[in-house]
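For reference, the chain that follows is the form predicted alone, supplied as structure tokens.
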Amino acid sequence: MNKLKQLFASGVALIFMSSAAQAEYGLNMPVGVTETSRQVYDLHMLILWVCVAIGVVVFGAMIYSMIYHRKSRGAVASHFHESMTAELVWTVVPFIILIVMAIPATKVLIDMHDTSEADMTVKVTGYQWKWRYEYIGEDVSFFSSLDAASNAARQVGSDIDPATVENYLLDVDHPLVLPVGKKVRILLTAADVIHAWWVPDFGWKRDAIPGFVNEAWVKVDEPGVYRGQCAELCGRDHGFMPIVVVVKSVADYEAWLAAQKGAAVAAKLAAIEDLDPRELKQKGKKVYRANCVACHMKKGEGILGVFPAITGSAVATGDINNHINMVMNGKAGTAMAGFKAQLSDVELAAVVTYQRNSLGNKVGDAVQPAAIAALR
């Protein structure tokens, strides 16, 4: 008995030390950010309580007929066929409640996909594994990867402790920007598999399809940041393919904009260029670990029988032209994609010459921005 008791105190104390941590337990979904979530929310709040109502109804018919109406009472069974009255009930009170219930979810469903009179567009491309926003109108672009501290710590042989990494896996290097209060149209497509672009705050998800165009739209009505993952499997590094949202106000908004637009030029500017075979490496080796590492591992060692080492391979050694070719357009019948869209100039260049002077190979040749430049 004393060791029930125990038993019991313990887990009193138990329940009480975690309340702040049952303070973050729900069992309902959230209710978002946007008129679009908090739609669902409702639907789903009013579908719930129709499905409660008729539980209650119908449980309570059978647990009261089990009590009341049980053989130990004497209750004898009636004996009916074919009673038009039974069968009209049975039919009509359904349709009815559908009924109820689709009208409402018909109405959000609409709204959903109702994409005209928006703001801007911008259109989301998937990759493995990564996003590309392109702001429609505004020359702006860039792609969106997992950021590095996520990347460092999840390689295999890491000797960072992910629990010491914020946000782990759930943040990015370039996160989407949008301005508050303003409608957004997106366009979602990928270039390789079927991706699904999905931040539960906004209350839905669309697949990215290649050779596809899906269309959606946000209205986000606080400055946040808002986190979300690709929500397709869509290959070996899935779980590293993470979406953030930074929603600012709309000055904000403005100010970033203008310096993405500066950043772009200076970019076309450093593309013309001739870098020191130095520089070339030190920048080469940011994008190796960022595009990559996943593949070709952290000291180009590659994973036998899965994908090729860089270190003495007949490609990082051998002609810089094959070279090039291989990291811009990738191969066909490979998992190895071709990066022309997905970097810039001054990346292709340095992560060339990096591969071909790092990772234990020792060429000593190095390209410049602008001969990328002239293949594209």
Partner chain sequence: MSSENAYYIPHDAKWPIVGSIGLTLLLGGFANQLNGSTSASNVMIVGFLILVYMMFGWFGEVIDESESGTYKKVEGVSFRMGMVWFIFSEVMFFAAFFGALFYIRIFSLPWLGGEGSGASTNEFLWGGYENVWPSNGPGEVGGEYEKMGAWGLPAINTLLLLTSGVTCTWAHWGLVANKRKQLIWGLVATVVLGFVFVGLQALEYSHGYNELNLTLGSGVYGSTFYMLTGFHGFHVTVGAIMLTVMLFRSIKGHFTPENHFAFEAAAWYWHFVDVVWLGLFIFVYWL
The other form holds:
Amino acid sequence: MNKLKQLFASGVALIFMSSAAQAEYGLNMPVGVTETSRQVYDLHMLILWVCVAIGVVVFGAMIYSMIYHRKSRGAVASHFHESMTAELVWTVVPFIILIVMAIPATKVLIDMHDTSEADMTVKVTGYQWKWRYEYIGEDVSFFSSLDAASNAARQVGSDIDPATVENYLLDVDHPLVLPVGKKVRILLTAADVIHAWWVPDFGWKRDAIPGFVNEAWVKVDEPGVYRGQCAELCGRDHGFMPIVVVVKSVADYEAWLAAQKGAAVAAKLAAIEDLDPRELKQKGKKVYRANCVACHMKKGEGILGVFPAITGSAVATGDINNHINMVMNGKAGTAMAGFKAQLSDVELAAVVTYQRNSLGNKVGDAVQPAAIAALR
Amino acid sequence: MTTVTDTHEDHHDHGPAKGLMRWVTTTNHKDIGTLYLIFSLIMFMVGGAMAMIIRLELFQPGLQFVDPGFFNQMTTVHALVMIFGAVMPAFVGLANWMLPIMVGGPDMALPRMNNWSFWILPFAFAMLLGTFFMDGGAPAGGWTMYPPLVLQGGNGFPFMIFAIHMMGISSVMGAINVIVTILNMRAPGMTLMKMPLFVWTWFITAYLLIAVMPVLAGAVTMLLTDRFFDTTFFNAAGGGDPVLFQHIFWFFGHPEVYILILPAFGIVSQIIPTFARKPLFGYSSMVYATSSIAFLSFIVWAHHMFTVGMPLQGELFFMYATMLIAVPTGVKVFNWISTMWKGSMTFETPMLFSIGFVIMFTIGGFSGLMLAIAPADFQYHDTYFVVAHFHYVLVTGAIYAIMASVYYWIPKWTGHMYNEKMGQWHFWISTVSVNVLFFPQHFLGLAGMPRRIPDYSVQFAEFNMWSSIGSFVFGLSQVFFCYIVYKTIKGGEKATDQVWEGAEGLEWTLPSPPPYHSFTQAPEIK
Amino acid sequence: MSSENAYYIPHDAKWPIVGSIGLTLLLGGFANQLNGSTSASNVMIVGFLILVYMMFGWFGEVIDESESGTYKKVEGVSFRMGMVWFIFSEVMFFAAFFGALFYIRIFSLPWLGGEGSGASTNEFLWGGYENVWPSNGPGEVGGEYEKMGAWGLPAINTLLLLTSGVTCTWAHWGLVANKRKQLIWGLVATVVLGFVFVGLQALEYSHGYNELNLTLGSGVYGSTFYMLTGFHGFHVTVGAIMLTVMLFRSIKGHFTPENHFAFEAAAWYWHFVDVVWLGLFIFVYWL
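In place of the form predicted alone, output the structure of the form predicted in complex with its partner chain.
The next block holds the full complex; its first chain is the one shown before.
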């Protein structure tokens, strides 16, 4: 038993030391960068120490008994087997301890629920397997998915050492950008299945539920890059939809926001130009690798029984309008999501063209961004 | 284990037809108990093999062995097999073997139905495990089956639903049998408050089973109709709510976790007094504590879903109610320690596993208390901290109690003593490795590693490697356990009727092994 | 203790394994059918027939044992307790669906309509949706439909079922007083009322599907309506079949004023079905 006890003690010691070693090892909950996260951390440490204290008393008594009340030391068994006083004491004392813990917990919980008087609102939508961020009232929105380097390294048998990839599985192509010191209301929902949005440094996670909007808020105290992950099992690539939040000074944030609006206008203009089918196919390959490959697989073979193959499929080799419709609007009742909102006109045109003329298909036709725009 | 029924049948490997049909058509509580226990051991190994695959993939960052989809199938089916195939049948097996003897009855009250309770299970699990060979593979949406994700499953989906229906039928029939046996089959003089604690905890467990298994059946039926018959229980567009499923599921699920632990409390309450050579401290408060835990289990379910965005009042209510459970659970732990206090203890294998249970279950209880604090749970939820928590209460809790009970009663069942030295080795190897396996997972969770992921950021690599090494050793030591059990069935030192010096209770008044029909004459109860 | 007083332990139970095989074929066949297999329905039928065969065999064996005086009071207590707790488990099965109904009406629909904590849900996802029961949700799943009224067929059905509860008890009184005619005619009336109820329920469903455009797919209203009344109707059918068996056994001269567990079990089951209907009538049809 002593070994066990030691193991437990060393575990506790590790937690205790962790504030110093946290950066390297990450043994304890991060203190985080918001008022809320600090409160949660304090609560966590309070309960932890209460548990450790109770543990020392309880396990101490047990170990003492095991050492001194053993038959091999000649202990003779007593016969007491009841004590009303004892039962009352160990019912009432824990109850009081619980009340002491419940009071701060209640305070923090009430505070976390108060989303009023926010400076701005961001709507976060979970998709299989990426996030969409919409800045409410700003006409800025974009998707955020696993960055290409991690994505390449995480394939089965990729032979890329994850240690060589910077921020392996914790980096995205387009991070969420927030201003420092502003109370940001986060609206969470999902397009397909339940996801959960979690940045440990912010002190909470919340589920993103299709058809409903959950509210939470965050007010970050210092600029920096904060990383997290989806925390609710959401299918095959649940482990591969990280969250990155870049917190900038208010001025930098404003500049970034303005640039986003400019970029959106430029993308719209670009969509009107017709592209060479070969160029479409090249772009399409990238879009396919980022959005379709998880289910339909690298060579378009799909997964028997759940995700149909693209190669030789009736949709991808049949009427092009059906194909476009499938990609844009998805198929109800299946895992096939509609990509109308997720992809730009250029990307949609590219991926449809790619699927029809690659992955073992040779239909020979192509669709231009303008045609997609007309369908919106 | 044929020796338990008839000393002439030592050579059990004879002609298949007759030998097999005995097991298929038996109505004897000991035979059925044996069937349950063997089935549970097989499922424990099957579920364990899946755990090994999980830990192998998590040994280092990057995907080395399995596809993420298959990984999800592993985590899902591992949980279903361990809960419904290993732990629950093990407890039902123990109930079958011991309850009629402990209350001084001739057999279970409804023997034919008892047979059916068992013989549904192999079919149900054949159906569940058969999904691995279907298009789309086994269910991969987690054992909690949250929609809409679970509705995306392949051809295995309806098979999983029906397998769960069958397990539910089996459990409800088993529970009815337990209740009726306890209420109607007690020997004269065996009043309720004289019953051994294992009988009491099973009595309460059986009520929980009857109350919640049908609710699970209802929940999965709604999943089935949502997928195949156009209903919209869990679809917001039709006015439903995906979270509704979670409420119904956890209304089943929380009592379910007590179904998995209350009989374990009972077992430990039998074993500790035996080896402390001192009566159980606070018998009646143990009974009341168990009943309170069972009652509270019906009003705390939503602590499994603090992050779904419930209204504030709901979160507060479920937080307070959950914290309350610590009180009766604490009472039990304090009573066990008081039983040990000033006893005359020896540390044979059953006692070692029981003490391991008390200590490590309490560690799991502490993390449970931490998880009860809703604001802190917003950080812990769906991380490896939760994985560590429930494996402490289920592996070093429920499974350790089952191990303890096997060592405690196997001399009675087989008439042979197990090899004490091997038993102790089994305990120490298991205990060291299980802590190497699960303790680091607390740190992983706190540091930010979500659960149910096949690959992780490199910062989590070191602890995952430790955890995997622990798991391989723990897995091997359970193979060793199978060997010990096999060896004890085959032979070994002859066990006395009393078996343990400090043992009290009706089971120790019967010969080891007991006759085919336990108490044809009702025993006298002092 | 002499062997006549010993608790009766049957041996060689061959029916359970038959039941397991039947159940597996029925459910496995159904699962294959749902997955789109065309031949699976044959497997289902075979499984169903095996289950029916099992019930005839199993219950037949128990009836023979009962009629030959194998059971004493103590076994009767076991059977009764078993039946009570089985009915309790059925109550909990219905509780799951009632729970779903209440959750939908008290929480999910109001939230979708923007009440309580659902303000953002309504504003950002379901703008314009207002929560009025009955509802097929903000997506208007299944298209326009009409509500099933409470005071037509359902009210008649309520009367039928309540009356059948009375006739069932009347039959029981007859059995206890050894008035066999009262027993048999009471059972006849109960069974007839029960099957008429099922028939009217079928009529109501056809009215719903054909004239009201109210289907299982009509959002949560359709889902809860058909699932609750459907499972209830299934239970009424089972109960009526049980009572029919009791009727035939009564005609054959089974049961005595002291020994009639099977009749009691069927009667309890019937009352349970009755009570569930009252819940349905109030919460599904009326309110």
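Just so we're clear, the structure is a prediction, and the values are computed from it rather than from any experiment. Rigid core (definition): largest C-alpha set, two forms, superposition within 1.5 Å. Residue numbers count along the first chain shown, from 1.
Undergrad: Would you tell me if residue 344 moves between the two forms by 2 Å or more at its C-alpha, with the rigid core held superposed?
TA: Stays below the 2 Å threshold, so no.
Undergrad: Does residue 76 shift between the two forms by 2 angstroms or more at the C-alpha, the core having been superposed?
TA: Yes, the C-alpha position differs by at least 2 Å between the two forms.
Undergrad: C-alpha of residue 302: shift of 2 angstroms or more between the two forms, rigid core aligned?
TA: Shift at residue 302: 2 Å or more after core fit.
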